[in-house]
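The chain that follows stands alone, in the form predicted on its own, written as structure tokens.
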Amino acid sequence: MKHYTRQTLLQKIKDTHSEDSWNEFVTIYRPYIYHVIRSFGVKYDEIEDHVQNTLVICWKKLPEFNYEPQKGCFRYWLCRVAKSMVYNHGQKFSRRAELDKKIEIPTTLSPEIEEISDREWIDFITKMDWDNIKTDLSKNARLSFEALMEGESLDSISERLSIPRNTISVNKKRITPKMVKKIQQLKRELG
């Protein structure tokens, strides 16, 4: 999959509305979404509606968004746009067209919500990251990774696995340059 820049693949959406870059963008984006809207408390059958939701207002609206960096990250208008989706079904809307006509997104930005985008852009960043890496990984070292990533020490691990702490620390010092690397370049790709 090419990953154009954030900018420019939202230029492409909003200029063509091409079916080929609304595919990369939820590509991209719905697993974002998606933990947005978990971290609202939505009981975990009804996230999956709310995502899909979500994902038919950006359609319709991002032709008529203008991406202003000074004003704020793409992913703060996608996280109004979840906060607005998983409001307006707890104000039980009962028609599709009368939840399109009254939905508004706000402008701005509560410091609470704010927070909640943040961490969970950085941990979908995270993720999306590691499903890249541990592929090229040996089991134990993709596993040794894991467990620290979870907190684990080092000796559970080492006893866990059966294999020495200095070769948990050793895989620890390969993985980690190559996971900030990457999650860099996927904030300058993504936002």
Given for the second form:
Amino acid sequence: MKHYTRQTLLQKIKDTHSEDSWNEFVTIYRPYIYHVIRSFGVKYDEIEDHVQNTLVICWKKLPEFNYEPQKGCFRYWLCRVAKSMVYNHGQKFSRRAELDKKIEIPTTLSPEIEEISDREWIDFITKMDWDNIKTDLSKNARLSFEALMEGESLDSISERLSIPRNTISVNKKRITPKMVKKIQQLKRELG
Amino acid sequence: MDDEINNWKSLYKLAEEDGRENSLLYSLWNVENRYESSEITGSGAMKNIIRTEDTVSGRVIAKAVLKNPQDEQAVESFLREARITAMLQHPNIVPLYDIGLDDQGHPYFTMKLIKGLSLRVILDKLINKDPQTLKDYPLPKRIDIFLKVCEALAYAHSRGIAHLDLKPDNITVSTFGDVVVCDWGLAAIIGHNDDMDVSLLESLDYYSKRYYTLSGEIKGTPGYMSPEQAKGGDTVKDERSDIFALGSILYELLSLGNAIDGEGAKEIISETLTGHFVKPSKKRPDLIIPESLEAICMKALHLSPQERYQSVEKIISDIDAYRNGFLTEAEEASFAKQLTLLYKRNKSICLLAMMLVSVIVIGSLVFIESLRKEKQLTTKALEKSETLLDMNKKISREASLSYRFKARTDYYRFLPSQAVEAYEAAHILHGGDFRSYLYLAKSLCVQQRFSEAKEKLSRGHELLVKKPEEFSLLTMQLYSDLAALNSHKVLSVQELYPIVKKYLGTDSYMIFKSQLFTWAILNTERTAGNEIEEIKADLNWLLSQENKTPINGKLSGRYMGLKFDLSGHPQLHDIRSISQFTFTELNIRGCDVKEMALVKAFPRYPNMDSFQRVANLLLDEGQAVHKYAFTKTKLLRK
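Got the form predicted on its own; could you also share the form predicted together with the partner chain?
Now the full complex is given, and it begins with the chain already shown.
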């Protein structure tokens, strides 16, 4: 996956507004929006609809978004759009064409939504990070690190995968800094 | 950290914290209070010096604040000091970093925090005979310090500023030997400098006049202040007042005692005004005090400014002169003194000279002996090298001959470019003679390199003693004519033929002629796809010319695999002109060929026959073949 600095990626999407940049935008942010909306407690069969609506509105309203680090990051803005879709307007407008004309994006975010945004963001970024890192790892390193992060104990992993405890620890020491570095990069790039 | 990382979220948190701690930009974002954790490290009459950390640049610095920021006059003089210090940028003057107002609007300025001791402290330790300090600061080291102070003041004077409160307390010596002059609180502007901001100058000047009147109040420190400062009143104070202070400091560095003794400020001031100072050496006869330095010191301490040094540079150059062993301006010179100094500064040179003389004497003897030996060796070596040279010449000659033999064979085998290379190699090794140049010219001409051929042949002619033979003269003309054509294309056989015939029209020189024609036919530019037809036309044209009758042979095959069918031409008598051609098959059935050998006999070179490049010859039963033609060819008779 290609990455840009946060400003330039958003700037690029804002400026070009082409099919390519739409695809890029959807590829990157769709999973995040999906999880945020799911956390709102929406019925399972409606999630997909809300996600689609949110993406479309984000896409159309992107030119309105101005990146100001002090005022909050891009993902908060995404969550604000998602929230307004789900709670206020989502059900009222059956036809998508009317959506963008009438919608007003709220300027503030309630603490509980902010919490959801943060929690899902951590999941989203670490998952993307792990997807990036794990391709370069051996199968054992991958499995053991994953198990560690899922909370399995060192002894149990060692026994289950028949890998020496020492190897697992060394692997962890090796992988952790890589993960940290990549997380910092993704945070910078994706907002 | 390791044990805390046990789920995905902890990884994210680690990244977040790590990023924050390590980011300099982040730290700048978060500066709220620029100067933190202050502690007072020193104080003057008006101001406190605080040691503080500058969180923006991340270094520990010194910050000067006023003791009483409400005093308007103090504020102005405080800022004046800051601006003057800011003007002075010199390694031996404390660097000012910033001037500003704090949250309460109180002025402050920041400077480099110098870790070290004031010269006052060092001098006190010396006076109290602190053994470590005595070891650390012997006289040369003290003079080093003094020179650095002089340099700082020379610079300040050049910028039009006099310190006017120079004393050991205002000189800091850092642990690493850096010396800086601080506390420019009484400094005055004594001249004009183009770099100075005019408005600053005016404001400072105005201020000086109003509060710090150059003439008027007594300002300075008794014991270091000059008589004109001590006197007060209207007397002018300038850089020469600083020079008095320098003299006083030097006095103290030399004698470890004050120049001006006295109980209390009043007595010291009156002492200053008398101008009677005891020489350091008289005051401390137990110390070794160089006369030159003492003289410098006393000159700087003159009562009248006119009698003192007129600039700090003069003091510096005098101290340098003392250090280099020359007489100082302040010293009265005597011949004996000069001699001693001469000896002193040349001590090592004298020793060196002695050593050198003995080395030269011994060395000369050894050298003369070795010269004699060397001469013998040289004679031997010369003889040896002459024989080597002879051998070398002989080898070259042999090699040259063998190259020439190869070249001649190459020529007869119709390998002209190889012949040229071999001849050139032979010539480089051992020159050439007429014949070798003649053959080289022929080989060049065959390849249509006419002007080169001409040049080589004339080189050959130069080597001849007698008149050149006829062939050589004819070919010379031929080369000239051909070179004159100056053609950029390869000449075709039709173009070449008439010119060749003009000079070499006789029945001889057949090898040369057939090589010329064959090379031309093989190298003429051809129309792609029609090569064989065009070559056939050229061959037939050539044979027709030679036999004076139309010949219409049939050519088939490809380059290097040509079959030429000349059968059924009873008028075909002479085929020598195509003798250098390569044919896999030549058919002369039904022809009456009389001329096919190029020379009458080849007793010495049996392999230089004609038609050596024809593989198969088709003949009638009983058709004759010349003894020196087709010797390598398979004869197929019907």
